[in-house]
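Shown here is one chain on its own, the form predicted alone, set out as structure tokens.
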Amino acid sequence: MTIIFYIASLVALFSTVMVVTRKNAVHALLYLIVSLLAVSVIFFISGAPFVAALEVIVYAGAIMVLFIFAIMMLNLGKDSTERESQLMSFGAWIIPAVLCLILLCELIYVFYSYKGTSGSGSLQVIDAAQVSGSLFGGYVLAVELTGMLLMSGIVGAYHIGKEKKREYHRYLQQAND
């Protein structure tokens, strides 16, 4: 299992470096998805399949799709169709596809080698009750502060993105029309 951990961590490190160094935002997001999938493989082989599933569903699934849609929606301009056709080229997908194939092979190997017993050398499964007991037991203050931080980020994003309505005097409004 240690070799699988090291391979998944190398995939995560490589794809994270590629996220930081890419100039194209969609390519960076593809590598970020691969990085999040590699982290979920690490969580799974560490004995936390629930956290691994949450990583895939919440981060790699929902949030990354939202980022990709936002970038594609903001990609407006004269040559936006030409840029979109370049984003979907085969070369842009080949390295993330190879990295995802490596992670898939690792997961298949882990699934077939898992015995279900908690002896030495095998995985220990942590279920949802243990995760929730840990989160809302000793770490309840951290969870609540994180929730408040996320809420303040949402409120701040709303106020920053809110379009200001200009009001003119009725004589100035006729002059601008």
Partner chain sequence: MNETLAQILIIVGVLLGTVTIAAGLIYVERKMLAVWQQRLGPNRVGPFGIFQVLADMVKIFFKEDWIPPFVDKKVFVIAPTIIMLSVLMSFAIVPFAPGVVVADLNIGLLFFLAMSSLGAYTIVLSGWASNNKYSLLGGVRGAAQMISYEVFMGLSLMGVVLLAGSFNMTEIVNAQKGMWFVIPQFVGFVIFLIAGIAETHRLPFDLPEAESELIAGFHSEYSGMKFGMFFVGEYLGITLVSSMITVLFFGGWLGPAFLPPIVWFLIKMFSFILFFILLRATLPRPRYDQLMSYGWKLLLPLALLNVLVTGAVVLYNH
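In this text, rigid core is short for the largest set of C-alphas that superpose within 1.5 Å between two forms. Positions refer to the first chain, counted from 1. Everything quoted here is computed from the prediction, not taken from an experiment. Compared with the form predicted together with its partner chain:
- Comparing the forms between the two forms, the C-alpha position of residue 46 differs by less than 2 angstroms, with the core used for superposition.
- Core-superposed comparison between the two forms: the C-alpha position of residue 145 differs by no less than 2 Å.
- Once both forms are overlaid on the rigid core, the distance between the two CA positions of residue 157 between the two forms is 2 angstroms or more.
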Contents of the next structure:
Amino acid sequence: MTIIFYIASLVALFSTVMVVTRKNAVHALLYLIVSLLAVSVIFFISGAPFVAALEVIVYAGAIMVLFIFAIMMLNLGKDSTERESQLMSFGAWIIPAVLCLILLCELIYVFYSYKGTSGSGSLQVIDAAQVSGSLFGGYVLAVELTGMLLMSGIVGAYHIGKEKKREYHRYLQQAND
Amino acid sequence: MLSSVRSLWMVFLKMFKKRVTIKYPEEKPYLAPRWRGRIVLTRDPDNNERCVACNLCAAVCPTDCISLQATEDENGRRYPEIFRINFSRCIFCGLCEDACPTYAIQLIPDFEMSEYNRQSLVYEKEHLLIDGMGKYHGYSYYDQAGVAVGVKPKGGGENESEPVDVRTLIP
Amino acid sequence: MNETLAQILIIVGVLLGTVTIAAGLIYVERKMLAVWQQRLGPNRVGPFGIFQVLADMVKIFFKEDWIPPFVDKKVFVIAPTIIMLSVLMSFAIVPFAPGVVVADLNIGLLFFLAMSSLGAYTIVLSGWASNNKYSLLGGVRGAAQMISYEVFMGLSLMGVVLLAGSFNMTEIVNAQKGMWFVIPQFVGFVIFLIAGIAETHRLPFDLPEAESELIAGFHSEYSGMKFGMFFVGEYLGITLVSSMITVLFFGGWLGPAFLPPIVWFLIKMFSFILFFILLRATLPRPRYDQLMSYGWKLLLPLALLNVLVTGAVVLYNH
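Having seen the form predicted alone, I'd like the form predicted together with its partner chain now, please.
The complete assembly is shown below, putting the previous chain first.
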């Protein structure tokens, strides 16, 4: 299990680095998918199969397809690739890199400080029933609020995407105005 | 939705119907006598060529696949010196058969004429000419009409009267 | 040791069995289409043409595997492998008979949904990588169609999960001992059937390839064995959806005892495969917007209602 964890982590890290460095947007997204799949493997072996499956279904399966869909529609050409290569200049990535470094230090600190307290090795599998129990038990308010937010998003998207009601002939249009 | 289910059932029942196709090279399909296939040149009952090289077939051909060259024999009877049909162009429309005044050119129920070499699809007169009369038995153009070219006297056709002697006053 | 050997045998058996079935479907589909269209169908190679499969395979293997110069080469090569991979992975959770299952996951059904959602990539990526207008259109259509129908597919299965109380496929089959789920979950079954056809982009819903308008859609540029992967992947998809319908709604291997369980499973699966072929022989392709509005305006509310009613009934009986 430990070996699988390390392999999956390495795959995730490598593919995430590749996401950042690829110049072609679709290639970058492909690496992002691999990274998500690796993360889902990590979820699976650390006792959260439900979350692992949802990660694949929702993120790798649906959201990334939509990403690629959008990029396909935009049809990014050579210009965007060139702009992308300019993004890699020192001035552009130094500040995000420093911020990420700070986060990394925090993470390492947190891991080391918790090492003594958390019981290592005893893996507890959390199945779908437990997840849904906590979702609709303790966190029901958050779930409902998220549902409302998504609903408003759907209604808004429908309103924007709705077709114009009617096209009058230009003479009639003038008469109506 | 219901109509889809109904059509599913109807297509399913087709399973038990008779097949509409056959195993072709082993079983031959039925071809009607007037089926328009390979083009032949026929002869009249006296075993002479019916074709009088009038060029009507070549003129009417929509794909211009017929070409012929007229000539005359010692009696002044016209016949084609060469007669060439390019079957790689022919669309078997049958207009040449309709246009032919002497029933010489005919389309017969035969379609198995594939070749490996495209040039072999150009049929010359010796490939086109058959020994029989085709679809119109006993028909001879020169018996019905036409000029005297050694096969009959003037006015000797079946539906013809004797030539009028313009020098007499008697009817 | 013995158990490991049995496990390996099952894995190899499932892999070979499903691929063989998928290859055999090349012949079955052509023959059955002919039967339903009052034709004779393949009859040249061997008795009744049963070696047509071999002939087709030989043809596909020996064709030139041409990669056009204008394509995105890496993605072009990867795309056809994704469909084979995702569908074959899904077979891991299908219980063919008691004990005959590669991985008896406790999230089996979710695994199936995850793998089928990954299957969408094959269309999207091949459509994009081909660098061809028709392929791109096919890819765009395929992406929209598969994402939409995944939603109803997942929702239509939730009724089954509610009744069985588990995502585990073996437990779902065992829960159908009294009554097959097709009776209480008939709406779910119909929705799953339709979504399954759309998910495998089979003929009534083959809008990504739509040969009359998009040439061959996303696989216009593919030839040789890469095309063969799409081809076999599609048949594997049919086999998968048929076996999922069998497991989820028609009691899997359950049946009267005079036949072994695996035979019952295969009988049920093959009748659904034949139904898919009959569907192809019968129905014309809908227009693209018809397909989408049919999904979102009819199937989605129906699936939600189904989940709601099933949940209420389960709660009432609890």
